[in-house]
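The chain below stands alone and is given in structure tokens; this is the form predicted alone.
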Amino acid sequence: MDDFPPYPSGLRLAGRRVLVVGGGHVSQRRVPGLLACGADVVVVSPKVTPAIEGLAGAGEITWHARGFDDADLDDAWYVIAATNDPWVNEQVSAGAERRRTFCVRADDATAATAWTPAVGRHEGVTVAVLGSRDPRRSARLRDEIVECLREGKLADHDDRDATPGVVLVGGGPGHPDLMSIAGRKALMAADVVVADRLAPRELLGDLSSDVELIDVAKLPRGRSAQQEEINRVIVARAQAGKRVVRFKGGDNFVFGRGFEEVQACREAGVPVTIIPGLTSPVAVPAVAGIPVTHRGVAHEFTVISGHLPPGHPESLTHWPSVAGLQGTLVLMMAVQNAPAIAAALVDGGRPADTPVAVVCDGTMATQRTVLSTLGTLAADLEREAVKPPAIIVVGGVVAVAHPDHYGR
């Protein structure tokens, strides 16, 4: 019998009795999957893990705190023998055989009448892999298949959502591996992609040749004029029956002007959805090994746009108040105005020796960190020839991450 492959089949266990004999870690791994299928799970074991006991206490399963009895097999549609005693497992298996009930043997797959596949699910599709009784091989293949499904690499293009409208996709801090699966799938389903300079550019190479790619950097100059043109383009393409992805770096709603695009779509009656991205002011310092909070050092952090210098008439930031904050400051788009900002913070009461880290090209191959203080920041930026994009972290957390540099 071992020379024949198993016959794959999908069991519909909702409302049907499934017997699990044994309450150890094997059972703990199997029971949640059975519950997800709606099975009526009965566990028989003198002792169980705390997780299984918790399921029993919550009424999700039935637990008989005793040894196996042949009568436990009555009315069972499916059986798992998962004790650490081969003799007990054999009794369970033999009793199931007499009742013509399929039985999984955790200790000896060759003596079983059923095998448990490595299972993954994605959007109504169940993937089950049997790797010739090699569970690690099965799990590896399962993971690869499910990942491809999630990323849209293993789906018929006709199955992808092609509804006309606009999808705002946050691409994360820059490295393509740090973009969400939902964002990748939206890109692969797009008819038109309107991309920012800081969006993960490597992913654009995966687009189909028939996808229209619009580079925002080539639109009219000036922040207001450019944003108006972006709004016009995404609305016009969607009204033409296209599925448009507005592809940004970081997150749509953190200094990304994403909600202005939402408003433009809503005013035009264009359907719009949002897929958030991993936000750069938290993710980039983390990748550089700098926490934005740390127990006993900073219990808060503030993210501020530095694209306008202190004192600018259009600036909404009250720098004297910011200087009085005790937590971490994370400055975005602030390289050009960093010297003026540092001076304003010192004038407002922040010590000149406050640690500062400038993380350049965060998450990219060219990433580097320049360590400084508020008092020396202007000179250090010039000496290190720091250029955007960079994220500036101000506060004691920088010294926590680099104690040797700051002598702490």
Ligand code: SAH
Contents of the next structure:
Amino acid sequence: MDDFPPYPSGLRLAGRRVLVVGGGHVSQRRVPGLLACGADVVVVSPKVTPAIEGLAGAGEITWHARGFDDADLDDAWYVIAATNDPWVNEQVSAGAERRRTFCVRADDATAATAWTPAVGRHEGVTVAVLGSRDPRRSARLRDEIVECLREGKLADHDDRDATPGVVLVGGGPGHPDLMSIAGRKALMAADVVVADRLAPRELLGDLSSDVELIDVAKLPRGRSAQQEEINRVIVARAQAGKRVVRFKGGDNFVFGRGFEEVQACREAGVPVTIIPGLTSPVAVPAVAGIPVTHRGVAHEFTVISGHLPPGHPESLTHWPSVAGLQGTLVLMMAVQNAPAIAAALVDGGRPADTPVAVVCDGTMATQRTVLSTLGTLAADLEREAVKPPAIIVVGGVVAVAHPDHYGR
Ligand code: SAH
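So the form predicted alone is up there; where is the form predicted together with the ligand?
Every component of the complex follows; first up is the chain already shown.
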């Protein structure tokens, strides 16, 4: 009999009596799962754990504080024998057998007529794993399956969700593990993916081969021509009934022109949703061990694009005001203009020995941090041959993170 596998079945226990004999930790682990399925749970045991006692007190279960009686089985659709006395468990399972009621046994699976699988749930799907009586193996497998479902790694295409439109997905600072679960799911459900250079590109390898992948780096150059083409493509594909993911590094709304894409979609009547990402001005310093705020050191942090040098006619940043700030400055797209920015900050009154950290290729295998000061930044960037992408952090938080370097 042992050679046969168990026959899986989904019991619909709502409103049905389930008898649990025993009130120890095994019962405590089983009862919440039964309650979640709406079962009418009766626990029979002279003593129970405080958690079970609490459920009884709250009226969620019935507890009979006494030993097992064969008549307890009369109304039960399903039975769990979970006392620490094998003789009692045997009485329970024998009584259940006579009544043709399935019975789980905590002490001896071979003597039981039912086994409890490792159970996980995800969006209306129940995953139950029965791992040849190896509970750890079952639990591990259950965890992996549920995680894959959550992350969208298993092709769980719920076609009821297959509405066309555009989803802006923030990919985080670069490492694939730092992307949100919602973002990964949207990516895995996409028909078309329009990806930037800084988006976590390793994830694109997981896309199925029928997904159309549009690499923005290969679109015509020139900032506005390229953006117009992106707007045109995402709108056109969505109007053709596709699910389009616009996939960018960090967060699409942080120096990502994401809202121009939202506007283009709205003008065309295309539905658009936004899934935020971990943005690099916070996440990249963090992975490099630098906090953007620290009690007693910085009560503010200011994120600034350095793609235009101070004094440039199109610049929207008033650098003299920035130089007057006390807190942390986080400069993005600033490698090229860093010497001019450092000079403007010193001119405006920030001390030349203000600590600066340049974090390059954050979260990637090539990540490195160059420590500097406003006064020496230009020379340090040149000597270290720093290339984008890099985040430049200015302020006392850098010395908090690297006290030895700054002799503090
Ligand atoms: N939308 C993105 C930022 C795009 S602007 C976000 O929210 O993070 C591009 C700039 O972001 C780069 O020039 C660099 O300053 C910064 N950046 C993005 N990813 C980075 C990374 N992994 N390491 C260092 N800097 C990064």
